[in-house]
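Single chain ahead, by itself, as structure tokens, in the form predicted on its own.
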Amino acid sequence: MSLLQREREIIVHNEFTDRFDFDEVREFVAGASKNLFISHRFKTTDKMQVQPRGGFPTYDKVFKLYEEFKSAGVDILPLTIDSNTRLNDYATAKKMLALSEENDVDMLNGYPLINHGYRTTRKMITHFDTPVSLRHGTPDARLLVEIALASGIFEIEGGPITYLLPYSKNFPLDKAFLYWKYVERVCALYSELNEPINRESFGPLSATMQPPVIVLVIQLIEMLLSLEEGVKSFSVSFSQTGSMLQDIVSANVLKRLARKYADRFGHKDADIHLVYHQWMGAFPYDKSFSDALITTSTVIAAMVGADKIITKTRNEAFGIPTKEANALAVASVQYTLGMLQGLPDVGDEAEEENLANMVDEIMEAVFNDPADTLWRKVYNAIKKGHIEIPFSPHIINANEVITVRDPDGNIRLYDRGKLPISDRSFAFEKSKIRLREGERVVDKIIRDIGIML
């Protein structure tokens, strides 16, 4: 028995999981419908895939949610995991699930997959015969991913950086790297049995004033960490910035550099996909404005050539959307995409060159670290502040980078902190910034955060 398999045996056997049968699961994955694999969908259609968010505690409510999504023409179904499961607190999740089922009141903010188990959940997944994407936010997702894959969920979102720094304060970063190394290896193993398991990084990060250079660097790093463990299908992603031009520039550079770095490290056979998140910041309270925001982001997704768009709803400012609001958003996005044909190729050479240069400068600084593995090089880079996420709560995050918007709404580096970018690249960024006379930077940041309100 391999060391990985010994670890897997330990991980899946605990008091909160039903009996895990590795042989049965391998047989299921090997014979699973191609329709359950988003990697197969990417290979067989040019249509942008539409995926909403959504999840409820009980099996019945998720089943009804999926029925609503299917009637609206969804391409990819989501499974959002509850906060207790994300924190590996399966005991509390079990209690809250029981209360939710007994009282028909949602006591969890998502689906406690561990407690439902893969045998039960698989019945729902195979019934709808549609790809399901696991959305969670878990630093230690080893057990969760084992149960998800056994259930027929063949896309796993997240990574050691994107599911730690924006979400956690104290969870050790080195452990997150090792736990996600486990996830990548398990996904690679199952990928050999049927279509590839698709891994997707979480591009929005803290969803607040994220400069494209940091987003792209982290996307490329998580992609490389995944591919080096044998994953063959990976999705890089980012979210709407508030500037149409910056979104187009970001997409153009991300697609080009993702392929460049994958090939550079010997992963020419890996399929790389682009995912676009609709606006992840504060939504307007006027629902007609929310509709306009959603439509605009759909147009941008088409312009950047995204392989998948992750939708929002007109109820976003008021709490967790109902299944009806979620389905309405899916139908609206599908309708808008149907009208967007023959879009022109657009971009900005100077902006793309500067963004690509900044990304390359940071990536080379990471690679030049003397550590013996990529994850240790990245770990050291984060400790040094060479990589950081603005507005991250994590204690290891430097929190020295300051961003503001320029007059065109582009997110710019006002203070580069310890990011290893050249004076020339930084001067390009600073040259675009304009503050009102007497305006404090903190006041501008607050104004810029609320750009859509």
Contents of the next structure:
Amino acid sequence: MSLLQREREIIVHNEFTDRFDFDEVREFVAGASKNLFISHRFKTTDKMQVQPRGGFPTYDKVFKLYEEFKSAGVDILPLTIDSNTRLNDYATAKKMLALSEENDVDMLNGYPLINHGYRTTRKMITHFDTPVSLRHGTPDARLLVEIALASGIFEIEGGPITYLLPYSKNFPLDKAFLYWKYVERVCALYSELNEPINRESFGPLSATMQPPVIVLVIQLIEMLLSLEEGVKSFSVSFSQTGSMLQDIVSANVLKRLARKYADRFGHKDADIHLVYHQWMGAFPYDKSFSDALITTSTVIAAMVGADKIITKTRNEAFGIPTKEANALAVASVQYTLGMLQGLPDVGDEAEEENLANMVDEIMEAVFNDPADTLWRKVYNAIKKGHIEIPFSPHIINANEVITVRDPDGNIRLYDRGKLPISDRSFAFEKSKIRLREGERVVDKIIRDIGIML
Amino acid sequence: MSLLQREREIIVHNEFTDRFDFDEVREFVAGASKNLFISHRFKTTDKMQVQPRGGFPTYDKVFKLYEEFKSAGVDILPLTIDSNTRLNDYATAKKMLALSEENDVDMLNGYPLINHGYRTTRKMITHFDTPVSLRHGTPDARLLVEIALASGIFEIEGGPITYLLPYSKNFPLDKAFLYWKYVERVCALYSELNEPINRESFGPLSATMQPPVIVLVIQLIEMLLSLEEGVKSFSVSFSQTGSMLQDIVSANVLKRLARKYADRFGHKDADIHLVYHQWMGAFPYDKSFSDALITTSTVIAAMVGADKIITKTRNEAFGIPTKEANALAVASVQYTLGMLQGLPDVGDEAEEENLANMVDEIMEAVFNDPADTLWRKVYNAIKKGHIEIPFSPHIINANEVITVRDPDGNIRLYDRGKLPISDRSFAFEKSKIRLREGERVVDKIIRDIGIML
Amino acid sequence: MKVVTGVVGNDVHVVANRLIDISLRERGFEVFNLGVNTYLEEFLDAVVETDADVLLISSLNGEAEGWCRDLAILKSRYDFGDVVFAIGGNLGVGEMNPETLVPKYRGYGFDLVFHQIDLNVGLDRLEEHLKERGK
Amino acid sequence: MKVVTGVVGNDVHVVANRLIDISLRERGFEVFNLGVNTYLEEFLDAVVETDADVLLISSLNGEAEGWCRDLAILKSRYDFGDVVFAIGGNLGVGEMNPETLVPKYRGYGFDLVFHQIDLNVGLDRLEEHLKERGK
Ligand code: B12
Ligand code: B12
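Counterpart to the form predicted on its own, namely the form predicted in complex with its partner chain:
Zooming out: every chain and molecule, the one shown earlier first.
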């Protein structure tokens, strides 16, 4: 028995999981309907795939949610996991699930997949025969991913950085890398049986004033860490910045560099996709404004040429959306994509060049770290502050980079912290910034966070 | 007394108008608040001006509509006239107004301005102290415009072609030119007293498969006819075509050529503005889709750099919108414009060149007509089919041009009819068209009309 | 079978009218299209003149009611035998409840009333109706 | 005046927390910010340790109820004197009616409850409340 297999047996053997039958699961994956694989969908259509977010505590509510989504014309179904499960607190999740089932109130903000188990969940997934994407935010997702794959969920979102720095306060970084290595390897293993399992990184990060350079670096690194373990289908992603041009520039550079770095590391056979998240920051309380924001995001997604769009809802500012509000957004996004025609091909040479330079500079600094493996180099880079995420709650995050918006809404580096970018690149960023006479940077940042309100 | 003044006295002396006091009106215009002039607004702000459509039969309902618009953040108020008044059928308008007032049901699709009169209407206009735009569709608008200007409405939409070919079945064309000449001259006269009166052409035409070349030619001609009479502030306009790129191309070419032709004819001092109409064709019956369409139009308007946007509502497919639905659109468009940032500068050289060439070709053909005045040249051009409007109900319209959409949604000339455009330009258009195997052109046209449904 | 069609009143919405013209012809009707901006009397005269089987009126701009309330009176002046009277389009100003609109127009003398109903759906129903009447 | 603040439970929404930290300092409070992912016991311990005047809890991800229903019991174990207990953010899962939410949290032992209320509005009300209490 391989070391990995031994670890897997330990992981799936716990008080919250019914007997996990590896052979049965292998067989299930090998024979699973192609319709469950987003990697297969990407190969067979050019249409931008529309995927909402969503998950409820109980099986029945998720089932009804999926029905609602299907009738709204969804392309990819989501399964959002509750935040106790994300923090591996299955006991609390269990308690809250019981309360939710008894009282018909939602005491969890997502679906506690471990507590429901794969046998039950698989029924639902195969019933809908549509790709499902696992949305969580879990640093240690080993058990979660085993149960998800066994359930027929063949897209796994996240990564050791993107699901850690924005989602955790003190989870150890090195553990996260190792746990995600496990996830990648399990995904790679299953990928050999049928269509590839798709892995997707979470580009929105903390969804607050994230400079594209940091987003792109982290996307590329998580992609490389995943491909390195044998994953063959990977989605890089980012979320609406607030500037249409910055979104276009980000997409153009990300597409180009993802291919470049994948090829450079010998992964020419890997499929790479681009995912666009509708605005991930603070939403307005006026629901018709939220509708307008959602449509605007959709138009931008079409302009950047995303392969998939992840939608928000008009209820975003208020709380977990009802299934109706959620389905409404799906239908409206599909409508918009269907009627949008004649999109121009846009770019900005100077911006793209500077962004690509900054990304390359940081990537080189990471590669030049003397550690032996890529994940250790990245780990060191984060510890050194060569990589950091503004508004991360994590204690290891450097918290030195400061970003503000330029007059066109582009997010710019105001303080580069310890990011290893050249003076020249940084000067380009700085040159775009204009502060009002006497305005304090913190007030500017508060305004810049709230641009959609 | 000038000939014009004698004509004016005859016009305003009729059974539906209370004594018209020219001196008092002159004085009123001379002393009117600058806030009533959109021409002044254009000079003092860069913000895209948001203007809905709207009009109800009774004074009270229009007053409430304006209140609703103001609290939604409107920039320019509309006054839409009912269709009996448009056809100078003031007697029917009067009857229907009485029925509307008695029964509290709207028996007219707009405000019968003649029947209300300028003394009453002016109270409302000055109360709101906001520019008002007159939307009608009247071939003989002489009386209407006198009453409008006397009421404090300082923007007059329309023109001898744009308010005739799409709006009338058999109104004589030469009369329309002469009646509009009157309108231009009255506008020019008042323009000397205070800020200029703004004239605006109606680019949407019949709002159905209008090829940009025809729209642009007609915009330029109506602009020249107006400037020729002394108007100093003019807005050219067009409506969403269904292809983002075609909108951008149209705007770029229209802006450039409007300046070029204005200058060429010695009107260097005229201010020219660009107005964008949200989708003017058939709207979907799903109101949230209409919302999405409205937001998409708004994004495109921002990309084309319009000075003013004219909004639709989520009720468009159903009927005259309630004031609430109308105000909702205004608020949502303002929200979208406020949050949209980082718009790229887009264009398409080949498309712009071909469009400009076609426009120039038709313009030259018009100028080369041997008639003595511009309006007669244009009149002849329409009679010859050198200018025509697809889906015009007018009996003089040539009805030979056929347009279809190319795969990117651009409206293309499939049959150029008698339009005097060169083989080379036409070949460019034709080369873009793709028909499905065995598809009949009429079925394609029906599909192409209904792209937003 | 002969159909007189057109758009009633001061209404210039011609797009549906063009499509109706084409669709009726394709369905084998002989079409007399009076176009937009046609008054009720003109429609009735044309029905008489052409000896039509169907009068199919469109109205889009919301004015139909004002123009059609007199239909019953006008109908009583001639003998239209079994001519089918149909009206379609957008039959009210503002958003209307079809459940109150339809009976109202039937009261005016229309056999078939199509408020905001697709052209082809409406024409299918017209053909059924004609069949039922044994035409 | 001393304030203990942070985000309760398994909640990682840190943005408001950073802004609250800055705003409280600007208003002259001495701030002990426990950050995100803080449990109720840790908050209470910190209040005791720092001898704070105010405990200001945030919750954004909708889990507050699960974590705060035990406050009354915990409060009864210590003597908190006149410490002001405030909670704010997004206090329910899904869209909630503030009229049922606020009394519920008051029942748990909070003096001030700010559901979906802007930070500065909330802090203004906190200062008023402190004044009223003669602090
Ligand atoms: C950005 C964001 C994230 C980022 C957070 C990054 C980070 N580390 O901070 C990311 C993407 C990582 C994220 C993750 C998740 N999120 Co989140 N997130 C948001 C979002 C879009 C904006 C939050 C924000 O930063 N706002 C800006 C700050 C300045 O404002 P604020 O936090 O809203 O707080 C204001 C007030 O509440 C007030 N306030 C806050 N605390 C206090 C205290 C007092 C005393 C007072 C007076 C006022 C006050 O002050 C602020 C300014 O006015 C909101 C939705 C929204 N508001 O639009 C959802 C939202 C808060 N998230 C939500 C959820 C559920 C999650 C997840 C569980 C994933 C999921 N299911 O989607 C995970 C959470 C994981 C976890 N363990 O907690 C839900 C909460 C649901 C509910 N309450 O019903 C929301 C409402 C979205 C939604 N509609 O579903 N999220
Ligand atoms: C294009 C358009 C115009 C163009 C018309 C160009 C032209 N000459 O044809 C222009 C811009 C000039 C215009 C002008 C006006 N319009 Co207009 N216009 C429209 C719009 C956007 C689309 C109409 C269209 O072409 N649709 C495509 C065709 C194929 O479909 P259709 O006409 O809707 O008809 C369908 C069905 O009704 C059915 N049908 C039609 N007739 C019949 C008959 C039978 C028997 C059957 C079975 C079916 C049937 O078949 C069609 C296909 O399914 C509609 C709103 C909408 N629908 O989105 C407003 C609309 C019809 N217009 C309206 C109005 C009020 C006007 C104006 C008075 C100006 C104003 N106040 O805004 C003027 C009219 C002047 C006049 N004298 O009539 C209103 C009518 C209001 C109401 N009923 O409550 C509408 C609904 C817009 C609105 N919400 O305010 N308009």
